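A single chain comes next, written as structure tokens; it is the form predicted on its own.
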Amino acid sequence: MAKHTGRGLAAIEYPSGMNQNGDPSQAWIKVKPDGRIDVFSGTSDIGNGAKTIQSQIVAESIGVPYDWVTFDNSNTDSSPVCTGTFASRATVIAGNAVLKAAEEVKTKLLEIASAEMEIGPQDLDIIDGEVQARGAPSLTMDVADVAAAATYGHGQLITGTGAELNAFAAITNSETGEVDSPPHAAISYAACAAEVEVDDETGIVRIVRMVQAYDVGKAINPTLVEGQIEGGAVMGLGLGVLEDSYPYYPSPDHRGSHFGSYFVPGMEDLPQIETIIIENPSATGPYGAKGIGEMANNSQPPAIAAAVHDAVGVWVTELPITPERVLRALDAKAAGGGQPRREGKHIVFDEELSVNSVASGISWTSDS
């Protein structure tokens, strides 16, 4: 009996936003007389950093410091429509909505500044809260003064609105499934390499190291991106070796009655985690960004399963990869059956699955 080390790799892709239309996001922005910016968006922040990201997009697009922006999504009566925080859509879909609203605000600010400075708006830009004349940096006007002039001199409220909605992708070829427009706003890609240690006597799988590479399009906030990926890695680790809704799903039999009966990773379970951020800009996301919210915990379980196979030569094809399932798979292998093999692109069995191999958690379909 011994402990064995193995390595496994899994690659995935994930769309940003819903496909086939139906997930609009809207935004409204107003400039107060002191030049500060209020952003109204319906996007809920559930730990994904939506408020921060959308505020950054607004500040960058208008040309003002980040701390000038206040994000308000306090209730659905005062906020525009947002379909929700799901489908990895908050940065891409809702981000595009606030980007459009911010661009409209900037255009109106420059129109007022143009009248005040007697310089064409096409020759002006906003940099760090200051309107500057291109080619003549000494000719400036604070955005706060522009906003005050709009309010008290021109009688205008500077606002901007934006909305984003994926176009409906109609099928043009029923045989191939070809559509007339992209069904998703952006596609993200990722890979996870896992190194595990498997004890063939106890069946315990310990994750030693995970290296992950994520194509995020553009990391608008690199710290948030890295934190989201690392948080997803811990979730993926839990799904891979610990977390089970209840043992006889969908039957509620033997379901845990309290949170303590549901196992999630603790500090002692965490492996060495390394994150590689790849910026491959999307043509449709704000500043090239892509959504990575949900995919952050998708690649770890299959990578762990492949690493277990590399370590002890068995496929555990039902999650989580518990000690019991590892030992049953090892027993099935020792008995001469129950493990799949690869033929080209297909995974097949040499013989029909036995009752014992099905009970062990092997859920592959036999092609023999």
Given for the second form:
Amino acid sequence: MAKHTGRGLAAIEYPSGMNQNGDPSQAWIKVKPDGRIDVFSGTSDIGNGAKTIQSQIVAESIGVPYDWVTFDNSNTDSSPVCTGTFASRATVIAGNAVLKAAEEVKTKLLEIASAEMEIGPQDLDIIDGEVQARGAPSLTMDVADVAAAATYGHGQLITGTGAELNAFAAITNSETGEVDSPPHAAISYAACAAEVEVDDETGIVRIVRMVQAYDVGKAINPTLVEGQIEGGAVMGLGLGVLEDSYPYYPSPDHRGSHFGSYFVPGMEDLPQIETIIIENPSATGPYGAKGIGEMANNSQPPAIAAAVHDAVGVWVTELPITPERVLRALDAKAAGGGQPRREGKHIVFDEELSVNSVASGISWTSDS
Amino acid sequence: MNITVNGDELEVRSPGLTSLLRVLRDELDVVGPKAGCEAGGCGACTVLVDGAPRRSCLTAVAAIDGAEVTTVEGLGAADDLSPVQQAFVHYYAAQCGFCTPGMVVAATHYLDSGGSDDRKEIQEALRGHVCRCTGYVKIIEAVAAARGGNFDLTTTAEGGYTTVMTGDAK
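For comparison with the form predicted on its own, provide the form predicted in complex with the partner chain.
Below is the entire complex, every chain and molecule, led by the chain shown above.
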């Protein structure tokens, strides 16, 4: 009877948003007379940082300081439509909607600035809240003055709208399965390496260390990305060894209904966690971003299962890997029944091809 | 019955066996303490009663007649955050924020009682508080930093991540 340590690795892939499933996100932006930016987007922030990310995209795209941007989705009636914050779609789908709206606002700001400065709009850019003439950085006009001129001189309200939609796909070829709209180009990849300690007397699996590597395309806010990966890691730990909604005998009425019987990871379960952010840009996400919201907790359970096998030589093929399941597997192994390793899928991964196709954009024609 | 909430002495008219959590939220409109499990299991309702952390959901209001109650609102204001609150903001220690009031109250008590910035000791002190979003990493970082109190509030925290670049953005 002893404690055994083991290591396991699992790799996964995951799309950003709903693929060919008709999930619109809309945004509109208006510029106040003092140059401050109001963003109206239907995408709710459930703690994933959607407001922060979209405000960053708007500030970066227009060329104004982050704290000039106000993000308002407090009212359903005044917010444009967004399908919702789910499917790892907020940064990519809603982010593209605000990006398009912000680009329209920038174009209109430069048109007004062009009339005021008597310089062609193609020779102007907005940097840190100031319209500057390209090549002549001393020729400037504050965005606040541009907005005031639009309001009080030109009689205009500067606005921009944007929307992102992966239209519903209609299957056109029943033999090949080819469809009439492009597939997702924002696919994220990730891996987790887990180190565990398994007690072969009690069956308890303790997670000692987890290293997560996530390809996020572009970390628009690295600290928020890190927070999502860390949070996902501990959720994955829960899925791997603790959380079970339906093992309770003899009927579903006896499933865990409070924290004494449904085991959510607590601080004492926290292993050593390391995070590696990989930026392999997507062709379609804003600034190359990909969504990782859901996949953040998908790589850990299989890595833990592989680590348990490495430690004590049994495959536990149901989650969570509870002490009971570990002990039953060890008993079966001792009785000679054994657990043959299942044959996995063999996937050939061409890194060069993958990076090139993802980073350079995917060409698509409807009749290809 | 009377209790003092964040410095204000208030009369309580709810029945004596009403939980302190329900008195605060429903009668006195002090909604910082969150109603999570209401069974003592999650820590989101934690308040200080005469300086000691209590699960307000399990505390009958009659049992603390005359006591001083401090909720997260009593620790600081939006324009005058306490050191622990500043650290939580700085280290992105909240995602959805539901556990945050209880975490901040408990962490404040831990540090005011001389708690160290040692990770294991912080885990031990806050282990009764459940967080679903953060994986606890940034909460522990924030509490440790609040002990030292030396972080620059004008920038976000340095993440402990490694960034690997492949290819070019479009």
